[in-house]
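This document opens with one chain alone, in structure tokens, the form predicted on its own.
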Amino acid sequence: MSKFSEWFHNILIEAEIIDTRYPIKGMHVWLPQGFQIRKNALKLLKSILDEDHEEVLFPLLIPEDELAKEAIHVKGFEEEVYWITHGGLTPLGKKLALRPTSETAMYPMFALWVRSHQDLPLRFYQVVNTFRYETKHTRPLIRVREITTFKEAHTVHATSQEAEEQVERAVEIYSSFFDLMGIPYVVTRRPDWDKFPGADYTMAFDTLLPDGKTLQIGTVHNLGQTFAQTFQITYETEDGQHEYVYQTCYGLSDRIIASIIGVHGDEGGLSLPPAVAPYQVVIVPIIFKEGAQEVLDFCSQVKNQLSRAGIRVHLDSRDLRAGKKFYEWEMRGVPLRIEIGPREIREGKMVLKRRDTPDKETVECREDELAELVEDRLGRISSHLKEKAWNMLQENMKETDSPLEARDIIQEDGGVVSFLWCGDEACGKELEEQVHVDILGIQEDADGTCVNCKQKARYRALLARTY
């Protein structure tokens, strides 16, 4: 897709997700259309947390003290935070922090709550907004002060085993979570200096989108006994002794909503998958002078059916062209659209149109299985979305044995490189200054020859240009 950055800038006002005209830069008002997308992805993401996690409820200021306990944390957010220094017109006596994220407002909480074994483990997770006060060049839902979409879990765990369980589990719903919505990922292991502050690893999910960039949409932390340790977060073991616990925390962020968007979408605009798309079926009687009322009626009659069956339906009735409708529906990402008129009705049939695919097909309308063979189209413009935006990361994954040609590959295609390396820091950071783009991280152990300083390559890593 060419010019992506300003496609991508134009449907967010045009298919009405939000509004960026809110007056603080990097904030924004989701619309009803964006607000119901988000909704409808939050849900899918919650069904599956609900399985083995507990919805919690954290205040969102923080006093400074306790976001000052955590040194590492603290310094990997210290340019980012929003102070709060006065209540009305009087002077805090201590400064209060808009959450940047919650470790700092959750544990000191843990701390209270955990005291035996037998209180382990815990797992909970909120949906909440963050600020941070991004000082790089903002871009709606990808780069923004106020996260207005930030899922955040954190976990507590009696030993360093449970914990590493924990974070393949983690990555395990997010998998399950992005593959629901047919986005294409790559799971990788941070290096050390792009770790989140205090975590002992992070593992990170990342997509590619049409400008050839990857954007990360998902990141998972093996925290150890970092936050146990400054908070205090001890459990009474069997035997009675006192261990510190082990904890894990992991989130996703409106990045979610900016990659259903631009994986999916296209020239023609949004391509929604069913699975968050406001109205999976929009119906479009095919009205003229004479029956106009009959088509309604049988049109609505259809829209009944279908809701009772659970899908989300609309039946435009305005009194616009029909050609206006298609292209507002296609621009919208309407999953899949039903055209009734005169002659279907006296047919028996109906036209439906894919938003997926450019071809019309006609078939029986059957009461009896009308039901069956919408939810059969839904689910194959489910299975094509995915198909199509995995191949299309896969087509865009490239092997190198040069910085040189990585850098090239990158400059003039976009995409991700892999390459085999040392796994240092000094020859990562090197590799990066040559190739003016960033190591995503690991992604598997391998044998081989660095593509840098040509020592012995203990990994598999990716390089690629990012948000």
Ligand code: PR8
Second form
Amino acid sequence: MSKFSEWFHNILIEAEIIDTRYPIKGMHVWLPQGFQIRKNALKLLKSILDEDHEEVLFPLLIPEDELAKEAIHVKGFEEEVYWITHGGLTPLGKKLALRPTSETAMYPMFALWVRSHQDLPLRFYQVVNTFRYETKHTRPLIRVREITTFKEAHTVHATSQEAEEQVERAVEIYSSFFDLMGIPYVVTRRPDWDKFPGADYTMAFDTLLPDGKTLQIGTVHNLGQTFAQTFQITYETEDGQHEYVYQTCYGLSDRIIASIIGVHGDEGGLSLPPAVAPYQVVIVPIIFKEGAQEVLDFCSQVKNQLSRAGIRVHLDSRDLRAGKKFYEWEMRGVPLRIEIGPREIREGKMVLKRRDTPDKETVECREDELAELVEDRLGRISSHLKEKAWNMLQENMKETDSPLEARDIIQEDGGVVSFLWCGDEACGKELEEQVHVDILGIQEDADGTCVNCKQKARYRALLARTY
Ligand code: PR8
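Same protein, different form: I have the form predicted on its own, so give me the form predicted in complex with the named molecule.
Next comes the full complex, and the chain you just saw is listed first.
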């Protein structure tokens, strides 16, 4: 197990994110701390999506014949589907699949809903659990068999151009979501052999974890008319013709939380972006034998002030050593700590300690300016975490014009290597084998010669070791 892998597993337990002891491989229990981070992240995401999407909720089970209808799609998922075969003791006439994703649950219904061009576009999303019998090594939050936080959006359009535009819009939506949490990413168009089963093409977001491996954290698929033809989703045009619709879908998973933890954490534990931290601020009273009540009362007032300003704040009044509390809240990643003792009260000051920097700062605590001051520091923490994470990604992106050099870079330093590529599948697969990595995807058109086969290059492509 790599150092990061070990760190990641330990922090999930120590910071009480999830309990991995549930007796089914790849399925875990969200604990209150983890659940709060998840809830805050989903709240941010929903607030962006709700601007022009509608939230729905489809059943978990999909009848076998619907799942099997779209041949390429079902082929892509056949090894990963969990089946329900019985209701109690009675064998079911028709097997039911636990959704691995919901295209085949939703699209037969879309066929009923879409009638005329006036019904379009449709933009739906749901946040549900999906099930995939992953055969690769499972890892908590990263590769699970029950994806508990599957946010899937599905859109329906009259024209191919509108679907294209929706793909761009979805990339913008996910970019702004990841930006709020300071998670850096590269966006690529996946190679054809690695696209979503049934899609015309797939755009993917990948971030870099500290062990130099990338993690795919989101995907956007242009489905073209493939599913529309399979499920007969048609609409009547203004001049009375019947046309197939164009569709897109895009999804995120528990990997959102994995990346928040992995990208920002350090040897002290979690370091949470204020946007998702369960507590953004913790107040630790510094208590001596004398004047304890006065300190606690003062801390309470500070807490109320911050709380009134909408800041998620906790006063840790437990009868424990302050040092122990510091350690615990740092490990849990609380962005800002406020320390107040008798001396601070006397001097009208308080001590601020940011999780993301080593220094402490003593500030005046004028009541009317306090919330503003704390908000300012939380803003600085967000920017700093984001900047640090982006720098880390950029420092670990290298260019190469030789497969051997690519292999050496990846083996020694990990990270993302970019190169010129012809775009041919056989050449790409040969390259993947030679370098022992995956091609993440292509980023732009390019001139020159392919790093592997020396034919004309069509793209700049990225490769990395991936999760
Ligand atoms: C779709 N249909 O399904 P996608 N554990 C954790 N995260 C995972 C796992 C797993 N086992 N498998 C995939 N993901 C489309 C889009 C509706 C929505 C994450 O797309 O199969 C990956 O980060 O690409 C992936 O980007 C996302 O779920 C969506 O899955």
